[in-house]
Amino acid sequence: MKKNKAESQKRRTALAARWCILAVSVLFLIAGAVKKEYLEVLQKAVRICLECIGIG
């Protein structure tokens, strides 16, 4: 009976572990769309592709 209540409570807390890492994720892509990030990076593989080509 302990092993059942002890794996339990290990699932549960693997599992809100889990949410709260998606949670975190999920603030920090919402804070990278409000700085607009994603055109600094947008720009930076833009370069890097035409340098890959040879044309930049």
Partner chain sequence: MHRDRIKSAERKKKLSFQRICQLAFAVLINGYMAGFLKGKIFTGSSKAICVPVLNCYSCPGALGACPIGSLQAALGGPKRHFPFYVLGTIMLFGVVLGRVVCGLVCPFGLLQDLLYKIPIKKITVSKKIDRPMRYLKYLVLIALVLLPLFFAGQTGIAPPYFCKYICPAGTLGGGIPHLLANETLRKAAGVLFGWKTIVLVLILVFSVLIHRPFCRYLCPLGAFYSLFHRFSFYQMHLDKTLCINCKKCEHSCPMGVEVTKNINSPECIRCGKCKSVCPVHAISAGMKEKESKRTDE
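Next block, the form predicted together with the partner chain, ref. the form predicted on its own:
What follows is just the one chain, with no partners and no other molecules.
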């Protein structure tokens, strides 16, 4: 009985953490979009990164 209770509590905590992480990640994405960070990603990604390919 006690084990079941503990397990159910554990499950509830994991579920809460899951939704919290989801909310935080969506907030981060929105913040990144507002700050136009995707343009920075684009700028980097449309040029050949010499370090990445082992040249620079």
